[in-house]
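Listed next as structure tokens is one chain, alone, in the form predicted on its own.
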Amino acid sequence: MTLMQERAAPEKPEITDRASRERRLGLMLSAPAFVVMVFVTAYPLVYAVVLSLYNYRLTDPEGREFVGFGNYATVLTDPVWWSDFGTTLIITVASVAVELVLGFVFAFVMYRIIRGRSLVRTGILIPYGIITVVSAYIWRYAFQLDSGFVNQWFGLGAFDFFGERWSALFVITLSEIWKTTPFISLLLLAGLVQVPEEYQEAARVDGATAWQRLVRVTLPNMKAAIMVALLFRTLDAWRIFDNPFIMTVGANDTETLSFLAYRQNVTLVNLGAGSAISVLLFLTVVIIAVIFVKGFKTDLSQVRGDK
């Protein structure tokens, strides 16, 4: 065989009649829900895009004026957008990075523990079961200057955590980490279970240390699960709204992009600029998703355990 000769492409497995029938049945069963979801999600998105092209305030419905991409230009040249973008980026990067590390620790604990496994898993997952708004109020109460107990416990005196930008961002990020680390640990536990134990045994026989087994055996086989965990959590953190809204109401440069969209749409009833912000927020979410999927270059079928 010469170098110019092409290699024969691997034959694709034939789809049996039974698999074909099951596929058609699955499409038929999921079609109604798919249509409803498309209508529920697509219509608001399209309507938001249309509104973003107009200078439109609810206080002046007759003054609606088509401005094209003028709202986008106004938003992207406004320092408030970039300030809120930076705040959102800080919270997202800090919270997701810490959650990934803690999620691995909790996942290994839940995977390795034998006695009291159900109790340990329940204890780890409790924060995730608390409603986000309730969790935000709990953290605000704990760190408040007057009624909070954190200052008293740690001897901080009359330190106002919500009076400064960085201390407020610290509390917001800490509350995010506490609330959603169990979610990442669940996804990582699902990936950890799929790592063949034979690979670990072979590595032990070859004399690999625990760190080498983690880096060369466990993590490569969990790549798909790690990607899904990071993707879901990053997209969720990027749209953070509840914690800044309840704890600081956006004061001291703690406003996020979702908060900015809320303020324009609800508080200022500026539907044109608010819709433009919402569309830009949606586009950033899509960009983040594409970066993760393309960057990891992972077959998502591995998450389902497909062969």
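Quick caveat: nothing in here was measured; it's all calculated off a predicted structure. Positions refer to the first chain, counted from 1. C-alpha atoms forming the largest set that superposes within 1.5 Å between two forms make up the rigid core. Compared with the form predicted together with its partner chain:
- Put the two forms on the same core and the Cα of Tyr47 is off by less than 2 Å between the two forms.
- Once both forms are fitted on their core, a CA shift of 2 Å or more is seen for Ala31 between the two forms.
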Given for the second form:
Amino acid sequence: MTLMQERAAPEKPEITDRASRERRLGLMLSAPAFVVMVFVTAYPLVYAVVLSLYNYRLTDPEGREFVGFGNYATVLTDPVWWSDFGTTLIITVASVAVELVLGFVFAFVMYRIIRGRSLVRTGILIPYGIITVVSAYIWRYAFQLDSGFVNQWFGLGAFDFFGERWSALFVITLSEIWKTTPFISLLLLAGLVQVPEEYQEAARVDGATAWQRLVRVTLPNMKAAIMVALLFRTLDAWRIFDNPFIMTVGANDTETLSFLAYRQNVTLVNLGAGSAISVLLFLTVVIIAVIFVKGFKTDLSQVRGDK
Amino acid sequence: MRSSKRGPAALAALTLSASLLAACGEDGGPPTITWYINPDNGGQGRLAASCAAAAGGAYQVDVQVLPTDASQQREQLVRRLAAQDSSIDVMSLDPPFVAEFANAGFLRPFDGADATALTDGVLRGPLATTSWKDQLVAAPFWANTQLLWYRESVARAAGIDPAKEGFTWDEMIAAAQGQQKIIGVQGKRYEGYMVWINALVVSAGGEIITNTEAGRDADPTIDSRPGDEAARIIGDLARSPAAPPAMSTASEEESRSAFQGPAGGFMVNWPYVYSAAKEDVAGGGIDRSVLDDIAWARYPAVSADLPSRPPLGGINLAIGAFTRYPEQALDLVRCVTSLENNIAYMLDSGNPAARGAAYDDAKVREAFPMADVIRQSINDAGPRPITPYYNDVSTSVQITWHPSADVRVPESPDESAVFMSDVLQGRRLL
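Output the structure of the form predicted together with its partner chain; the preceding block shows the form predicted on its own.
Whole complex next, starting from this chain.
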């Protein structure tokens, strides 16, 4: 790496001697962290890939057998994987879409409010401070037949929310939205603050309506922040585990991909297929990230204010 | 400022960890045996204390309670043992998991002389669940079984005697239908459903899976005549008026409350239901006359000429393969599973003993009016498949046989066998 950069240096006259020395110092300073990162992330990743090529149960060491990409073929042709894929997709799309709209509303409120600012901000952020497992229990108890108050409030009688797929997914998604909307609104608020007030004033002078200012001035200038918020939340929602685990334990087709990986790896100690699922889950995450970064055509470094 | 604060804290942490280490008995003092138990009413903890006292200070026992759910108990133990956790000296193990643990090399086998002593006088049912590949890997501690519970008034009105030898499921279903009563069973998609299915298959003279020592290559045999018989009974009951309400979500407790209700006629369930009914009477939940109407008999047979093989539950004790104190651990296991302690635990916790002689004890007979039926049932019980892939076998049966109203002959057993073998071979996911 360093060699290549040194060779490239003369071709780029704007890099001064000092800058290149600073860069080298920077690389050296970050090297230890880099090595540690490689050790703690790359090693398990590679190990998972290796394991995924075997038919291997932790509790049947003698039955270990190399099957190549057989596990991937099994997983990708199995109805369980696709059912879980669909469930995860539904939860992700529904929760992120609602959260984005709600998050915007909250971000504007937090940005514009003058009186009681800290109180409102704290109020909005509280759900995000609650541990996911705890919030999952809160929602479960609220909707459960024996302890819940929701049925009573809305006169639903003995309707069992966790007894069928769609109502269970509804509660799971609702809890997810309640829990993470503050996160998305926080990221959007950060983007909102970065839009220079002068732009707004200039637009106002030109006679732009409030809607035009939002669509033409505010949103385009927050593109990077929106993308970061969407990307983070989508990846987060895609890996959802706690809510289904606490609320339904995956019953009635509410199992998600992370849950499937957990069940194969931890419950069945089926390390071969389990690792294959983990690797596939990782690949879907990479694909989502690539789609977002390419789709938004945004340079992430802009958000850091590097330019 | 900061460093001056940190100093004492670090010192405190050091002394704390030092004292913790000392408590582990690393240097001097008797070793501490860690015993991982399933949650109970405290009976195992009391046995641990009395055994440690009886050992005269040779060891101390630290009792660690596992989660309530049996599959979560297994998960925690597997995770720790896979990492060669040396702190697991003794564990209370559900019988279906013994083969899996032993096959993975997680259990320390008992040698010949110890094996003879630990299994002396033990009833046949629990004995079958403690060995893997002809080696004793777990000591039978207590055992459980299901009985047929029935309302005497219903049986009398129907003109049948459920306590007679060879009383069958078909007779029971016909009687319940005739009297417009229900039969309490466990039809929810969980381990209790597997207990019922297995009891029917083995009572019909079959096995769900055979050649289990071959591991992944074992032969599913549920697609046979006994499997078909089991499917016929389950499907018939589920589609008949004798089916309990919400059968597809009924576990032990739901069956019990349906049985105690006005439509209750018959029920298969563990012995705890009798003391639970007594408590309900004391708490005012049910009338005294309901309790007086409850009678019990051996688990129903599939065909009159073949004695039933009731379900088997219970707990076995095993020694962790990575223990640092194998001798003391063995001592503890010997003490806890002794006949005297079998009796003491049965009286203390209500869990039936694994050794037959315990049922001759006067106090036991007084506390358990059905002691003889329980002993006979446990002795003749048909254990669930003993295979290192028990989880896969059980789950694939549960998936393909649920809900009970859709169970058909021969489709359900056939589908079950194919699915099971695909899962074992890694061709399908669970």
